[in-house]
Amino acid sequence: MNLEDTLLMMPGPVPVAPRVLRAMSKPMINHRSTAFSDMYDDCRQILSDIFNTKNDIFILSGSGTAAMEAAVGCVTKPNDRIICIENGKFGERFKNIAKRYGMTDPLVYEWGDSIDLSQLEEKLQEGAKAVTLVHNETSTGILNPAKEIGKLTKEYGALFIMDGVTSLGGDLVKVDDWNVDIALVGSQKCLAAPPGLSIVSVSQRAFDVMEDMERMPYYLDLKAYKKSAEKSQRETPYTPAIPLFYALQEALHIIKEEGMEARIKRHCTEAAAVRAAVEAMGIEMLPDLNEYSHFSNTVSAMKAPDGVSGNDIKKDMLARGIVIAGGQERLSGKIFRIGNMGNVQPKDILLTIAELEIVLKKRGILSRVGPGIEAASDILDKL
């Protein structure tokens, strides 16, 4: 298989432009000097704006779980409550992140099923430090009501920790808005820059939590990256890598560049398209919405259609050289993704729903070729 003609149109990592892969090849630079000083500052002010925050942003070398667990970390001790709230894989994932710092408090959901805030203000009124939640689930293509969690979070008076992984530089993210106190990004989702890089904002009042803490992470201490981002000459307190701070500053300049209005409309565009080609293919959707829960903006979860498995439609899509996502654990197999993250084109869309039509005609599950296509297209006009 040529990689370089394969589509990836699954929920990360995403295409990067060859632009941001030129970036990586410049010459090393001394982290501590005013070269990269410059370049965190830069990328810090651009990501600022997409987090819709005043609060502190870092940059950590490790990806999305890394800065979940920094999150989690810094602010938690052994005795601490947390609410942890799971209805797909990462947000089990949170849950497990935050055992290992303190006491949870799981608010369980079967995966794709949508969260009943009442729940939430039940387990709130007992007492808790914090609450995680995932924003955009992946595993199961549900966009959880951020908004709502945070008002709630605030009026009991606890920390609201949630991933944006998945959300932030595709969807609408308010972090001050919404009372987030940590809010963290992935760098191959949304923001299209290669894998290994996370950011995290910090609000004052979790940094005042922090005081208090007696024993945080070495690596993920957060008051160690707020000490070295306030220095005259702004760093990272441990060497950082440095090709990747390149890729995504580039990154970020192509996201300023469409304009974060612009690249939500083609994200929640391009997202409504193959939710209008699957549906007028017979598919079904996997989340359970209620009033508070929407579809996914960044990936579309569908149920495999009878006598068809998830992973044999990965198989036959990777065949004809697109890369899609089946389902992870419980889900394998009951379940197909594709993506639309990062710098997907209308005509990327158009591409992976023509082959999808073509692998379920060849599989029997569909008599022509065609209705998902016009669906899609009509939908695509809009951008």
Ligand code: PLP
Given for the second form:
Amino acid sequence: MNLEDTLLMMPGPVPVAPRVLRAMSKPMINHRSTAFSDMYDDCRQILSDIFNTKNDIFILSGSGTAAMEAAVGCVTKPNDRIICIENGKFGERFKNIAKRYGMTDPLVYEWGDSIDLSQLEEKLQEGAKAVTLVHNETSTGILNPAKEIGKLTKEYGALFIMDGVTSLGGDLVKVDDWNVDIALVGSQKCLAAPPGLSIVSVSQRAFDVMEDMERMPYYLDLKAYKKSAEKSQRETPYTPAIPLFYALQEALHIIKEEGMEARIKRHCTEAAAVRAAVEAMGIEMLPDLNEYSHFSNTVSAMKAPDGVSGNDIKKDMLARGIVIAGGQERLSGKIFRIGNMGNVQPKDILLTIAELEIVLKKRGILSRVGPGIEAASDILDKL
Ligand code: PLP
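Same protein, the form predicted together with this ligand this time rather than the form predicted on its own?
Complete assembly follows, chain above in first position.
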């Protein structure tokens, strides 16, 4: 398979624009120089708008999981109770990270199910240091109610740590309005940069809690990031992945040129088109929604139709040059997922749907090709 002819329609890494790839071939620079500091500042400025925050923003050399660990590790003492909300694989990951640092009190749902806010409130009444949430649960395609959870968490005086790895840069996130103390994102998802960087925003409340910590992670010490980012330095504490910073800066400029409002509208419309297409094919979505949850606007998770495994659909699509995702762990074989993160265009959605219909027809699931493309194009034409 020629990788250059392959279309990535998975929930990250996502296709990266040629100008972003070219940016990575620029010469290395001193990371203790004005050139680096200016690039760092420029990125942080654009990211503040994407996060909708006045909080400090730092860029870590490490994937999304590094930022998850920084967030939890910098505010959690061994006897602290952390409420970890889990309704998918990444909620579970937050719980597993929190277990290494403190006492977890998991609020667990079947993967794909919705969160019951009254159960969260009951747990908060018992007192907690922090709540962890995955805003857009990539493993199941559900969008969790971050705003409502932020409100509850603030009411009970706990910190709100939110993974926005697959929402920030593609869907609406309002860090300040939603009371998110630590929000984080990875570079390879909706920001459409290569993998390897993550970004965190940190509130004053979270920094206050850090003052009281006896032990902090070393490489992921967010206080060290704050100190280095201050006006006199405008740097990262350790050597940053400079080529990835070049790429991120270029990717952020693409976002700025499109504008966040248009970008969010594009993501929402494309995900709606995927949902309409699969519905027209008689395929069910995985998430079981309640009044507070929504389908993800950046990744759609569908139940594999009877008689075919999600992994076979993924394999057949790959043979036709399109990379989609299957289910992870307990969902393996049961679902398949289509991402629309970053700079995915309507024509990419249409091609993916057309190929999906062909694959399903060849497997005897569909009687004809067409209803999905028609349903998707009706929605995409609104863009
Ligand atoms: N959180 C979510 C919601 C994700 O989708 C992912 C990766 O897919 C991660 C965290 C982990 O990020 P990374 O693989 O960049 O460490």
